[in-house]
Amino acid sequence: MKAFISVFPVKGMRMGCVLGVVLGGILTSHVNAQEYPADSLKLINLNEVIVISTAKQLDHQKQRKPLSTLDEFLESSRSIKMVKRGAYAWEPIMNDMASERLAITIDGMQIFGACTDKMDPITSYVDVSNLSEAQIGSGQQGAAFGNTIGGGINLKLDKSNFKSTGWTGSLESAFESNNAMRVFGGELNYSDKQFYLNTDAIYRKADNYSAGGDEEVQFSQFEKYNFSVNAGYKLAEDKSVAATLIYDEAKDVGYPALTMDVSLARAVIGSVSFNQDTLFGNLSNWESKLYYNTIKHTMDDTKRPDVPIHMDMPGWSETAGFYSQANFNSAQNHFLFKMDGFYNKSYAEMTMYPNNSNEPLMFMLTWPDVRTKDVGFYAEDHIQFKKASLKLSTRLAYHSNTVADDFGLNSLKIFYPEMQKTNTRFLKSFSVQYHDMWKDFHFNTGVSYGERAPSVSEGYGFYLFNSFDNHDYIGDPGLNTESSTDVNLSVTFKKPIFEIAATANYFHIYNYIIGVVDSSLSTMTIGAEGVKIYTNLAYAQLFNTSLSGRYNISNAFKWTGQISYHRGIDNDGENLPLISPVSYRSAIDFYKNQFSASLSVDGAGEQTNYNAAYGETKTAAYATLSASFGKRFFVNENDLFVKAGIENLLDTKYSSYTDWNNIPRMGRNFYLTISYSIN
């Protein structure tokens, strides 16, 4: 039984509060006393872009946590949480949905995990570093990154394009005293207007991390290096050709809220693209990749004491694909059209050791050598009108997944016997999205449809343990396919200096694909309570909305805020897992000659709409404090930032709804960023 974790809900929601009212107040008075002109800036729809690194200007006074971990960096969105399962390579939720309801991209490329137990997210094979932006589209403004339900997120690596900078360089550090995470990275950058090259390098190592009230998190320490290369060429004045090359390995990653560690995770990653600004005609921005990706992910057990019988659970998932886009121009419309596909193999096994060596190994495959062709067509429209916008988007996609190993496909054959070995869908989207305008108010609203495919463990997944529920999951080849109509609104006041506004959206999500307990079935699994099997349920409904703000108190000072409920049932009005409660957070950012700070709060209600179907205890409310300090200094011409902060101030033990059973997160932790920029 997981435990109910004491924390301190009240003293932060009064702060919270307390902070709220005292800004509010001050927000009103000052807003009153000042007229500014019009905003002439159009939102066009729910989308959201955060800025990660603008390393070329070494711009860090923007980013609280420098060098943060992506996965921060990701928390920090106003439209992404994020799923614990230790300290490193946590998976995001976008709209309460988690991965395989989402397309997540680096740089257009489709890439797939070769974990069955999520511990290697798509996240996970990148860093802050090589990374400008991430690109956020909710529901099915996520489209164009794949067929998705909740939305798509796309990572832009970093890159130079031509600008004439010539060298530059710059050398990074950080040090983090709660889990003793030191942080060295460096790169090296050559452009001019025919050539650019742009290198990377970074270095991550963390000890065991320590929660609220000093105590140690076992098997919550990671090692990861990351080096990554971009190199463009200008073959004419219109035209040119890039590659990028990508490599990542984290190895001796515990997962403390999980019974398997991992020994190593490691992805190469590799594109060469083709770029025409003008093609002909109103035709341009063409863009053409071909990329190729691997990754081998390994479980094991190896250093955990008392396994009752020690496994290996090693994954490789190889994707090769490609899309080519361009844009057309009118007066008034504004297309993109996009051509896209991969071929991805996915492939896992487990072995059992048994303790007495007399004994068989024993073995199966987790996953069966699943293989995946997914060819699809994308195109919107952006109709611009005097004070409005309207954009159509549609995604049409042929899917195939073939069970390319016999003894995996024999293995699924005891439980459907009439199984096919190739199964077909096409998949479909469609959305519109509407924007106006009047004064200096914003509207914008839309329906959309989407559908997805089963993902390889929901399909084909054979006795995946799921330590959340303490059940096994056999996936069903014969599953139907995941549809979802959602709506949305938004409403947003705008003045220079203040900004407030006002989100939903629901989803209701039909032949929704989640585990359910088959009872005739017996455990693989030593200390599993049940067997599951991937279902569909007849429909399920998700609601989301948030009130988020931003005001600036003078030239120095910034306040921002956020507050949102999420509620999601099946078609019984069962609570659905991993559902958010209220959730808000809070910060003020003070920026004036070459110096910054922040104060912010984070935190949450209690969590009442739990399942424990689904293995979820309610977690307690809870609220934590951190508090930032950068200096900016200029040495001749080059620059010089240095980043000191607090996190969880109060040392405040908690956890949330997205922490894998209820692992508790870190406590008090300071830390310190260098970084030194030659310009």
Given for the second form:
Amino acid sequence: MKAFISVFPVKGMRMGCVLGVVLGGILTSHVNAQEYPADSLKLINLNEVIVISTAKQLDHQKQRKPLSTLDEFLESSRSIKMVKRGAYAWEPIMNDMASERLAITIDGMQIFGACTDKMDPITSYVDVSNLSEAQIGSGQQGAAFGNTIGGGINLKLDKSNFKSTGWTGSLESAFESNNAMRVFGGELNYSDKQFYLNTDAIYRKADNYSAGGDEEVQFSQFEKYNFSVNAGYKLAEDKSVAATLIYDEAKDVGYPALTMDVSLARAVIGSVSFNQDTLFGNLSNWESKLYYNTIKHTMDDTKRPDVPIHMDMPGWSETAGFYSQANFNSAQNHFLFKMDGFYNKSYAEMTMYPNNSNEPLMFMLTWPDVRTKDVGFYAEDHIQFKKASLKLSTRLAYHSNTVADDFGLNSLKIFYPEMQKTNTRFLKSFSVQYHDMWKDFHFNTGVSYGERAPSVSEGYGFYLFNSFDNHDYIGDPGLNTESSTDVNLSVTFKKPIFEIAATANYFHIYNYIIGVVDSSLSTMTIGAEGVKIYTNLAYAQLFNTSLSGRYNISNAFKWTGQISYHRGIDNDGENLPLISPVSYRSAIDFYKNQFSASLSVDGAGEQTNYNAAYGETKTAAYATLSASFGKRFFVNENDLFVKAGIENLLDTKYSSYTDWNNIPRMGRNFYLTISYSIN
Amino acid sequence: MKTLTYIFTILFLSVSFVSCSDDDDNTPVEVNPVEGLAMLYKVEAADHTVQFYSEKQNLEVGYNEIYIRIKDLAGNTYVSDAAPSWMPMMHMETMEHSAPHTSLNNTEESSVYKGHIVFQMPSNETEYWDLTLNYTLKGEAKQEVLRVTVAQPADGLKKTSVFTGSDDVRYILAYVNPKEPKVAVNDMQAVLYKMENMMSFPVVENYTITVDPRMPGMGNHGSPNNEDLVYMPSSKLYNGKLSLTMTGYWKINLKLLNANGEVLKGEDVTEANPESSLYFELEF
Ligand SMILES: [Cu+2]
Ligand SMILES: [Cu+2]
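Please give the corresponding structure for the form predicted in complex with the partner chain, as opposed to the form predicted alone shown earlier.
Now the full complex is given, and it begins with the chain already shown.
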């Protein structure tokens, strides 16, 4: 396993630059582009790829904390921030936009969380141990993964891909002092030219963590297992089939920032795919996949003291889908065509147990069995000129929502007597990206337009309590489609030992969907301040910019740094919630003779542009210091890797703007990881 | 090419998501006119019987819909021209009084007569209700007096209110619908009578009853889009909308306003005043 931030997935730096630095910020630690074989060159030009592991050689020295959670990996990305409701299952934010405005997929599969309170982002249903990389595309660069406004993240599973490696395996373990997290994992793989089989298992268990100053954060424990199997078989030289199965289960997960915990979050994710090198002679890399996943999420408040009323809130999400894609290459044009579709069923209920046990149970549907059908067509053309290149892409999709449960339909009709059972939309996305080079300068610029349908909660949520602004939320099935026009610009100056990049993007979002207070409504949740209805604002504006740099001080020492600024306002000039203040990150990395070390600082300025109407309070400035040390040993041709580190060295007590209800983050934490791989 | 076809078939199948139609064709069938009703009483006369039906298993304090059928034993037929009328009476130790009731009318099935009675109080060992029924059978006037038992509603929930308004008039307000409340906007109905004297209870017309449902078990939260009950001359009922956002125990707080909008009974629900003195209770 290894993790470093590589900037481009495509072959060579020249290609990589094409759309690489469009967004986000920094050329972080190691500009170490993945060498992709030419025939698998995918024309999905991503802004960023976080390499989590590579199927072949372990390369741990490149990674500051090898067995960290996927959440921590994503947080290390320059373009992603994470909303934290506890120690587990953080929610990714990109370009100041969260889940409903992002397209998040696992190996191209659409998966939707089963929690009405966003306690289970898709990223919580996999583990770093079975992933190879996170492909990140900002804005419409993420449209290949689905309809999006803010961008797309695809978590790619780790596969052996018919390399003749025979049997390989590894064992890994880690311990963290702050929350006594124990991690045990292992994998066993077989691969030859005809067949491969990858198996992986990992177990994590953590107790409550302590914030800076040794203050225990109650209900921050969690326990998680993840098993995965994937196998491939070559039918012929140019044809193969593959199948994957992931079972992920988290139990006893505390959410200190919320009023409820989770007793069970379980996902079963499976797919079969067919791959053929050529199709009709002209199309190449034809890949088709059928998939299915089912998620169960059970919220639980039985361990919380003094709940005003005990409630059970289970939720289910089931998705079946497919995609089929192929490339078409000519001398100048590289096309990618993709057909995809999914059918999702989202159902969630709430049962409350009255304090007077003679009264009947109180029951309602919070997600009224919403069936979402989506069929889309995506195409892109990457046109190569001498020094410049142009990428055109589009996604056209048919999207419909149907409320399948009559109980739920009648519930919503309390608010919307005229509502229809089914709501259909046609979603469009277009994007143009241009790249040019002049001496050591790289210029990237692009204009895009994209649309998205409201999420299940935004369209059909029924009294969803949001503990951040202390309001009950109600969806509106008649919401307009949200659309966004964005422009992006980046300039990179690059020399072998030195690199600096400035990037900026601006989103003008029409029909921006957000909860607006309706003071005529009565709350449902005891203690809630009011009721908000999801509403279209005329527009909202988001602006993100960053400056980043790298300097190779010597062969062994390297410095990296990044600073970013974000601003988000609505049509009245009011601040939007969850917009980052000025934040920065800087690190010095050392690597020599299989020994690695790093020292990094992470911080943010005071959050001045907050909005109390969304429950935000001013978050103070902070900075934390971390260090790590690693050594790689060779034992009988096998690899033994040991890494230790300290996070939040000065035991600072702090919280960032993304910490739900300002729950404090972890204080000083020592970690130790040991990996042994048998090649 | 074979695999191709196969793959395309799968893709095609997955694209054409099956959409099942739920429409059932309801072909009309012969229905028993008293299907689903319970026969509470049966009066046996020489050549005919009188049957009393209700949706409930017994008569209760509050609003009771009562169905009557008269069976001619000779022809084994049900009579549709009996023109029945009735008078409920309570015999208390010190006095007698009647109860609000409608006339009895033929229903769609002309041999079934229907009306309702709002009983204000239950019967007990020494105090009882009876029902005097007058009707004609083959041109001959008949009378039957039937002693009936009136119980308090088994669920113990308050669905009838007998009170004196601020205009010093005695009113009887009774809950009619929804019989099976749903999490939805329900059609709500109630009846309102005033007590002129011991024997006369005319329907009160053109008043308004405001509706404010609350869940006392959950911080006394309310619900949106309720509509006040207003008088419908056609049905002589007060009609409005009752929205219930979840199952459970609800207290339906009411206020009675006369035609001039003056409050005769009931108060607004506020933080300081969690309930009105005029209310119904619901559980589902
Ligand atoms: Cu949840
Ligand atoms: Cu309630």
